[in-house]
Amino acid sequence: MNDIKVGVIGVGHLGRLHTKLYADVPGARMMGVYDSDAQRAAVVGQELGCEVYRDMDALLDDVQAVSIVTPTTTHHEVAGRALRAGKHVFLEKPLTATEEEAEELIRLGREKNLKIQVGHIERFNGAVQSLAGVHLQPVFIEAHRLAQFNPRGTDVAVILDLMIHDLDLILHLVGSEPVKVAASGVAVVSPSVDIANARIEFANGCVANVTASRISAKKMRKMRVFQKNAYISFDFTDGQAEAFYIPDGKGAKDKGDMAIHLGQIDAATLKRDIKYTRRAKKDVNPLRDELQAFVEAVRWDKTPPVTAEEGLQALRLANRVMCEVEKHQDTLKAGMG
């Protein structure tokens, strides 16, 4: 099988990383980059030794697949152009600015029989990957994604900037339809919401409490999953997962790192062990790994690990959270008035 010819459209901070990492992706052949800012493209091209295209259509003529790393407001137009040209698309999150735009791209991808993968990078975090194959059945999830202020990304609310990472992963872990959303948030230093909290109830009974902030003193990216007989903590910053659990008693051996026996719970005549394990997957680069998954999906005609349909689900949930935040803000204004 020949290498897949790839290009990158949009070489800002993240697009530059896409360009650099494609060189480490087996089965990918980097053809070049395009950016509406010709000077920025020239700098990246010189730094990374790749061709710089002055015209997007010229790049599309030379590739089979593209990474689109442009502002969200341009995703629909740029991705649509690539799909109509018959190119597979990796699209950074959020999928599009509106649900209607996402639905149109999904229809176009299906009509053209092309792959669309969405860049929900936490799916590839070492903490999540270390528990691959472990059956999770969450009944309660608590997530905190806190960041120090950075002007980059403040053109959208923190829900679409940061919280959507956790919303996508929660949808993936729970596997059930969200039926009720309550949320609040406030703009502190930017024109859009800088800190938000959401409580999400799912059809299967699971509840998630999600907080995102971009005005925190310290960085935190953690998710805690509670289920029957187990508590699992994901630390996305260091790429590790920890689990406290009661073995199922069916003789299954612990996978990964050796589990530590913490003691026993006495319940009448029943004694149950409590164990602890820490897991981390080595040699993980989440961005490189998701680009590799995209190339493999194109090369071997496989379903991408994060489909456009899943990207739309995350966008829909993020929009529901935004709607509830706006309702809460209206209530506050009415109360102060």
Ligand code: NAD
Second form
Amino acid sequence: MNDIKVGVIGVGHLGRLHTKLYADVPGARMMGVYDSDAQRAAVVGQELGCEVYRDMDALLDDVQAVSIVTPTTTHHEVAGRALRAGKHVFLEKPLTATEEEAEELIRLGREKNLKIQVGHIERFNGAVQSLAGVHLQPVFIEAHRLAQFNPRGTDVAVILDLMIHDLDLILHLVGSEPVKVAASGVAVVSPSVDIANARIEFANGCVANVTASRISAKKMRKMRVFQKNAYISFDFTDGQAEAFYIPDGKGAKDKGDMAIHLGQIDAATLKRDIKYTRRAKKDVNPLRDELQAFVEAVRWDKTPPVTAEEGLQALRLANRVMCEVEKHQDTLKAGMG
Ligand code: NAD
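Next up, can you give the form predicted together with the named molecule of this protein, since the form predicted on its own came first?
The next block holds the full complex; its first chain is the one shown before.
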């Protein structure tokens, strides 16, 4: 099988990294980059030793697949152009600015039988990957994604910028429809919401309590998952997962690796073991790994690990959270006269 010819459109902060990491992806052949800012493209092209295209269509002519790493408001236009040209697309998150735009890209992708993968990178985090193959059945989830202030990304509310990472992962882990959303949030520093909290109830009874902030003094990216017989904690910053569990339950399975026996608890006449395990997956680079998964999906005609349909579900849930935040803000305004 020949290598897949790839290109990168938009080589700002993250697009530069896409360009750099494609070199480490087996089965990918970097053809070049395009950026509407020709100077920026030239700098990245020179630094990484790759071809710089002056025209997006010329790049599209030369590739089979592209990473689109432009601002979210341009995703629909740029990805639409790539799909119409018959190219597979890796699109950074959030998928698009609106749900209608996402639906149109999904339709285009299906019509043309092309792959679309969305950059929900936490799926590839070492903490999550270390538990790949373990079937989780969350009943309650607590997520915190707290960042220090950085003007980049503040054109959109923290929900679309940061919280959407957790919303995607939660949807993936819970595997059920969100039925009820309550949320509140405040614009503290930027003109859009900087800190928000959402309580999401799912059709299967699971509840998720999600907090995202970009005005915190300390960085934290954690998700705690509670289920029958197990408590699992993902730390996305250090890429590790911890689990406390009762091995013979129906929850997380004991794989017999580094698990530590913590003792026993009385459950009526039955003694039940409690175990603890701390896991990390070695050699993980979430960005490289998601690009590799994309190239493999194109190469071997597989479904990408994060589909455009899933990207749309995450966007829908983020918009519901946004809508509840706005309602709450209206209530506050009314209350304050
Ligand atoms: P950036 O502003 O640093 O870079 C964007 C680049 O796109 C710029 O160089 C700009 O000149 C170029 N550009 C703008 N419009 C274009 C067009 N129509 N055609 C070609 N090039 C165009 O932004 P960034 O921080 O790299 O973010 C880019 C995307 O990646 C956004 O969608 C953002 O949400 C996403 N992102 C994802 C993560 C993640 O964790 N997965 C992190 C950061 C950013």
